[in-house]
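The chain below stands alone and is given in structure tokens; this is the form predicted on its own.
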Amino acid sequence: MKYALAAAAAVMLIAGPISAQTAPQTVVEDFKPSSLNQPGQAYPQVNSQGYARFRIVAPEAQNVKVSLGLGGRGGTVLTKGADGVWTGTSEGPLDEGFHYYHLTVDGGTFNDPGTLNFYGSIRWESGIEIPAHDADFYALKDVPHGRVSQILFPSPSTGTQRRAFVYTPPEYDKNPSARYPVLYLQHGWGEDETAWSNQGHANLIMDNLIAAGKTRPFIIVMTYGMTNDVRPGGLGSFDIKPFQTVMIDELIPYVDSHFRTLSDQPHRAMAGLSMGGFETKLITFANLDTFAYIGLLSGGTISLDDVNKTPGFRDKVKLAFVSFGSRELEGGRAGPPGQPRQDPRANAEALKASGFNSVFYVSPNTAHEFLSWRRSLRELAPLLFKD
């Protein structure tokens, strides 16, 4: 497992925006300011069909390169025209949703003064947002609100304060007798407690979905998974054992202890994106006591034999939930190079034909990347806390 630890972690370091399938042959020059930029900068810009224009002001620079390419390779050149301004388009299309990028000047690494920062891959990032034709669901809008709020938690077991982000449903506020469920929700590799409320947009996902009366009201609480102090090449060595025990002894008792939970097993799921999902999969097997439901995204698969081996499963955990990217699914398997690579669909359907409520989603058209992760919530928030 250790080893499923490291290449989900490769996956996620590895993975860049990737192209639409097929690249229109004209550019439609219908472009504006990206929804993440910087207030009152007009660039970088999308148009309609999902390219990309960037625009950076470097008079004495001789190279200038945005990360940000078509398929995430190579990146997309900028030329500098007379005014010492450089500029450049994206080669195609991009996949719909939020990608990270960052420029490189002359050999260095700098972010994008013209767009807001999120932090993935180890930095804080340059990001930019594709817009989506399905965008409504994580769209901010006239609804009521949860909370996000910040909290520093006791670690006697690495001797330091913690951080999480906790959101509350709408109601929560209002009713002081009502007591709620809470999903563990974590980040991927190189990310931490921020991205799933910054670039995920978990908030509104669940505001718009409770306020159409499509999901239970639950509390999600976001918090760093430990991954990152481990660099490539040294990824085997990880060791889920430390993040445990915050999460097990530390975490998850701070929060039954200061927010109105049902604190028990049949009311907590644990559910992660890329690492965090392996992450889920290693801390929950190991605690079936705590968590009666799962959620790989883009993390893993649970196959039959996993469940088979893990005495006492079937009793107690209500929900395996797998999902992925459509074009990390290309060839229908997906795993580690070097070794078998498994089919997490004939997985989750195995699973399923034996009696177990196993369920598993694809989004389309995207590949490892925020918005496979947002339409998974979107997915699984539902089928959460069905008493």
Contents of the next structure:
2 protein chains.
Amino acid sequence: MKYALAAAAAVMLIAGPISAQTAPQTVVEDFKPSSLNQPGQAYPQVNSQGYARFRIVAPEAQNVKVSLGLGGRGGTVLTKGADGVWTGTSEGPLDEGFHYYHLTVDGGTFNDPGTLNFYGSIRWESGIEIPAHDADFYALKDVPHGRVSQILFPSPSTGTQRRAFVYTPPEYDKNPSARYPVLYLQHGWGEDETAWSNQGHANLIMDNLIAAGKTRPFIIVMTYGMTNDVRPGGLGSFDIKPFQTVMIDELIPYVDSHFRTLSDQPHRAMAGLSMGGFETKLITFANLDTFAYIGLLSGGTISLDDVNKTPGFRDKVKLAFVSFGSRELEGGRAGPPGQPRQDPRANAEALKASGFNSVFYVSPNTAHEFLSWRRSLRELAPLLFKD
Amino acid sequence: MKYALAAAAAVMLIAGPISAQTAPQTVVEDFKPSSLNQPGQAYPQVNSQGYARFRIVAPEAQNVKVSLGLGGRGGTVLTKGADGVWTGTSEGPLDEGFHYYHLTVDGGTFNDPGTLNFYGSIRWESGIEIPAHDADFYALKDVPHGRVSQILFPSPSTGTQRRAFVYTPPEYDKNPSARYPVLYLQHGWGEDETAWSNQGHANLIMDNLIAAGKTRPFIIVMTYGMTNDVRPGGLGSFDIKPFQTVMIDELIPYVDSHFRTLSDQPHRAMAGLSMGGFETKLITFANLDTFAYIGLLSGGTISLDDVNKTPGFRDKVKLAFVSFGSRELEGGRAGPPGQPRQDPRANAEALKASGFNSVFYVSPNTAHEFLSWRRSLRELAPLLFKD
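Requested next: the structure of the form predicted together with a further copy of the same chain (the form predicted on its own having been shown above).
So here's everything in the complex, that chain up top.
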């Protein structure tokens, strides 16, 4: 599994918004507050081109910088006005979708007091949303809504009560005898079990897909993947076993005994983004009698060789879904450092040519970020639990 | 209702930790990270006496202050060490329990990057927990846990999909035909629907009470009370009608149709803290056929006169529960400014003497803060739904 480790490290390091390579343009003055601002907060703002404008009050500060800006240029440096307020606009448009960021104020790391916070990079970060042209699929709409429930499940292996969030579809409570398949859905490195709801809008994506009749209703379970002790570059020491024990021996039995699930292998899937995809591959390949569907979102690749050397895979697994943001596939970015590059699209196509149900999806004009993963969930959900 | 408005304003303004009036003492060097720190963060820390110690990295800053400290002394001023790191310890011990705070860095308001964030004062604030001697009743323990579910319910009156959190007791999913009473539980001014779970640990308090056989299992519903457009001092303009419409015409019918509730008046309660208590009094008094139990937590008082002038109150209402933190009752602090002072204890006793089921609770050595309200919920829950 040494190769897989290196591959996961590679995709993991492509974090941060990699902006569109556009020619200089006139900034259109139609800035509006970001949808992720705290109630009543006017800044940060976003314009129709995807530029972000920041405003920070710190009259006695010496320097204020925003970590977000054009890729490789070190963010957006704010300038102080006569009123003691620091302002600045990103050098160029940012990619559509969600971006983490933070401030550097006089050498200290702080969040923008204008925004909501999102857990990423092993800290609660500021977040900004550049409206996507296809934002409708994850919008809060007047359709029946499922619930996102916080559960606390006993974990003897870690000696704690662990937390997970469980999405149940809108009809779950109206139909007290119906049972549902389950997707176990993992966050990435630096994130936690809150990410798929807060940043990913997984619940709204499902509500909208179900309302449109595009997916079978199913349950989604999101828990902490115990990934954050692994620093980038230190992945060689990552051991999947502690999390696999929590997932297989503790969480799944708890969910199957506390929710109305279809608890057989054909009705259980696992998917994850970035390092969560890496975990998904390790856990599903080692537990073919538990999971029938596999999704890796910017989190590695499944090759013909992987499948051929895994007895039972072709019979038991019904889908291998692999996705990336388009910018992750540009310029060799998906190549693991110090390893021969694998082409995840070629792998997916070879697997499909061999007669296996392999699906490869590329999110247009996005990087290793949540819009790639929101879209990937939208693509993946309708492919699951086809029985 | 003009008097009630002023009373609510008065209790609302007693925010902030009012520390114990103790003689100077030697600070014991047994500081440990606060339980509310972000994962892996060593600061802020708390010692066994209740002192708080802060550490902020901002090497180029001119001044760093923490809003938390001894009452009336303007917080804790940090000093910069040779390493560029700002540190400081509160001037005295803080009251046990949860406190909101924030930093002032070079004149700007920021959160402490070491802590989790909690919605209060109409912003996501930093939080610190001074371990309480009785913390066991809200601790995360190895007992069966209920769920806290985020629901999104349609609200035609406000043209939105509104959010609420719903606590269901541990047995809810195991007993698919059982129905449960419901407590509607409101946050205070500056807070929102996340407060009772995040700051209040309402779910853990209930889990522990139920495990100990001390309360009947029931559902708790927590939603946003639409209070935050009201600035302190501007309460005279507060209109309960928009929230009352959401509560009575939208939320309650949604909960009764999506959860297995006992939906008659004897099985519905409303309680709230601070301005949520003010809302509770207004809504319950105007809807006696909807609620049978009333709880005001640091949120006003119910007098004999209130009851006598409200037809049907004595027949329909089964409990009037009123509580305060002890420090709120010291030195006339509970008196509304510019109004004759009402003594909430005397009111409660007069009501009880008149033959009504009136209960008055005082949380020892706490102010207008969440430990008062955690304890109040612990006291209130066993008194509800006695049929």
